[in-house]
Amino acid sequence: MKARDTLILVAVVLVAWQLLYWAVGSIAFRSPAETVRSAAVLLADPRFMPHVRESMLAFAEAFAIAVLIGLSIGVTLGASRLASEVAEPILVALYSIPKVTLYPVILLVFGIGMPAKVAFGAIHGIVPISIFALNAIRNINPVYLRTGQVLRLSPWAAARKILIPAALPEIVTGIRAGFCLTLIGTLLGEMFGAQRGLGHLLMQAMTRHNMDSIMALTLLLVVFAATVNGLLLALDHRLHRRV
């Protein structure tokens, strides 16, 4: 059931896209064929692998600082209640900061290179999931609790089978999104700082309005998100159906 209505959005999406290709035209756009075979060209050039491999070790780096950072802030806030109370406003204003202002900072502190792609890529995703293991950690049922000083469990023992089993669909969510907004501030700091990687490629490609590369390279990186966003997806409904 799930294989076939994702085929029928993959083809819904389709569909719209020729069809947006035939209302804009040329000039600013290009069909799924073609972008496709412009997407194949770049595979087959052995000068694009290089900056594949610099733009996922920079998302890597920056993803896994995310999720530490992330989920050690979350985790600590939500244990207490006072703490979560007083953290959460702070942080969700922190979310709703434009992060490209903090750009310059990251390169003053940096430099241009692999470091500032990573720092911002990161600084995309921990308040997200930090935000998200707050709230998994303090919305645990009391009754999990309860049931761990009845059974007189170690305050680790609690955590391992009573506290992070509870929490952890919720964290996941936290790390699903946080993903999506770290590839993107990746790809961001590649685009106003960096020689290499996909993001440099892409603005070196809107510099010059070159569509063919602009499409391909956008096709790509959709590519690459919906499928670990898929897989992040599938593991995240299993944990919620065990709850």
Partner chain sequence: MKRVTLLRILVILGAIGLLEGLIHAGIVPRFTIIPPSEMASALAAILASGKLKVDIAVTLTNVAVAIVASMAAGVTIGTVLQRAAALRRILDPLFATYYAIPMYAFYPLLIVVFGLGDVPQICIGFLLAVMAVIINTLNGLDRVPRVLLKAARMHRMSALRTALRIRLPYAAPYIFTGFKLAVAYSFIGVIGAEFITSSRGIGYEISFAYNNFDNRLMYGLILFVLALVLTVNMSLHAWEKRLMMRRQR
Given for the second form:
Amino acid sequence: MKARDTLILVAVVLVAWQLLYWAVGSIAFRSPAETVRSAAVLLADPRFMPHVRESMLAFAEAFAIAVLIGLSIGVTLGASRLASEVAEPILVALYSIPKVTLYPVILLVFGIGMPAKVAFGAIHGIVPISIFALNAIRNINPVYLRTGQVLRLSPWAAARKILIPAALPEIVTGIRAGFCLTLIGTLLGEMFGAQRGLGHLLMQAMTRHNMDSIMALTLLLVVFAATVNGLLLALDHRLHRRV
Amino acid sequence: MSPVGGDAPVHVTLRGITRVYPAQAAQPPVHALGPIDLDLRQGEFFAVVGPSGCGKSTLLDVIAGLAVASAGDARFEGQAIDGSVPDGIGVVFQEDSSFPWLTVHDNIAFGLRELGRPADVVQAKVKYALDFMGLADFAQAYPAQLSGGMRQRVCIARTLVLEPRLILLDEPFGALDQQTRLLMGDELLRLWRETGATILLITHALDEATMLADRVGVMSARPGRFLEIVTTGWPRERDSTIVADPRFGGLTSRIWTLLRGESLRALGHTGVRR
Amino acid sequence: MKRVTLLRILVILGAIGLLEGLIHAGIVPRFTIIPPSEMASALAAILASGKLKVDIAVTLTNVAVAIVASMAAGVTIGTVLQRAAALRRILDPLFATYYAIPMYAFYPLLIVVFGLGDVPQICIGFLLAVMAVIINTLNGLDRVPRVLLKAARMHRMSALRTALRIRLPYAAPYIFTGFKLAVAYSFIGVIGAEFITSSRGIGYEISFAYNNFDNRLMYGLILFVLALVLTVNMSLHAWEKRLMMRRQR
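Given the form predicted on its own above, what does the protein look like in the form predicted together with the partner chain?
Entire complex below, previous chain first.
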């Protein structure tokens, strides 16, 4: 049932894409078939893989930093009622600012290259991860904690057996949101301040009006993001069903 | 002394009303209700009691035109009820159905404005309903600022302004505490006397049914049928102090005797799951 | 004022003061970040000179167009989808994956298709914003209690009137959440797109100032964007709170 729906969706997207191609024409657009072909050419090109590796490395570092810092902020603030009430609107406001405007600051601080990309990716992910973690901890039903006290659990046992399982589903939702945003942030970082990576390639293709590359890179990025998001979403659903 | 003489015209007629839920996937069809035969007389206060799951709310939905019977004939003022709410019927639900985005005043005015009544008519009727239900001081409040009992008053007032000739109440006080229920019962009796409407009340509280109604229909476990219809014989002028009447206890225990076996059966059917 | 609000303001002022102090103490070098006080005076100078009036107007107009378009499209699509269960089930994976798609990756395409005018920037803002509106509209409409729909039938309302007078009013607070996100995403999308490639707008001017090592101009504009977005965000938050006061049970 679910598999069939997904297949229908993919078919719908492909048909819409093809129709759009016929409407827009070949100067500024490519058909699905042409795009898949250029993507295959790109993947077979030995000069392409180093860029992928570079992007993946930057993204992995950024994501690790975002999760680490995001969870630390969220869990620390979420544990205190006052702190979470003071901080949450600030975090939500930070989420709403166009982070791209901060990019020059990042470049001035870190210089062009890997650290800037990583930092820029990470700042995209930290905020949503910390917001979700904060709410996950704050919204734990107090009855659970009181039950832990009644059972005379040690603080460590209470954290391990009650706090973490109760907060985990929301934390995973936050990590999923953080994943997507960190990926977008890292790519965005590569589009300006980098000499390598997929974002750099995309920017290059754009300045050269290389439609084949633009379409192929966009397709590869979307497929990658959608696949990993799908996996995280499945985990997310599993955890939420349990509660 | 009997409030509704046998000569009052018949207001609602039910003949062989049955409701069967069709088979689903692996489950056989469920026979939820009936067959039910019933005549409600104009201006009568009729209460229905029955074990949980016996289909009493379904019965109300059929009369309201909110659900269609699988078989049988339902008529209101001689017209067949065919799945849309007939003109002249008002319904009050168990769940709070006040609109949280409107003030008390605008909640009550809602139906009249839907009918496109002129503003001065709306004003006058809403003011009357606000006074009648003791809501005048809360006209500009939002439902969220009121207690559960007050919100239910808003829902009753919203129905009342449309001047329904038949009022259907589906456990309207089910979510309220005991004292509030008694007071709301008095309100309902007053409303019934002053409007002259026919009332059908679904309730699970035996004392409520005995205290309010002219006749109490006692339903069996699923599929719900009337086991017996008990006539209370109260005067039209009555209120909650009637619970002190020596006949009150007798009537209530009689209804409970009828219901007890059915309630046990209902528990065996649908009650405690493994 | 409430204690929490006061504390929040203190935290924000403290952060600004800390940055100011670190720069004056020379711990953070001046060519990296200029002190907040200088950012403010730079911004005042920019606004007084009026030379960026056009850019500011362009950006704000494009953001407004993106907000209005995404609200109109999002609420309509959400309302239709809520009634079309089969279509919704098929599209569901797309909704869940939507924000994983790097929307800026489509920007080159949009430029090629629409040219270098305002449309590509508006499109990015719209694309980011519209899904938040759809999702929140659906969420609100899904929560309409059955008893309110029964009440609608009791008042013998048509499907359209039920939607306009019962379903949408009930869903309004959820749609407002969508609106708040639409505002934020429209700013993010439009200014981000201007930053990548465009010939005018605030995002473009920031990138231009950066490339010309004009730190005062750059930080003045960054401050402008931050102050603008935060003010809009906080006002919407306050407005929402006021609306919700009546609805909270």
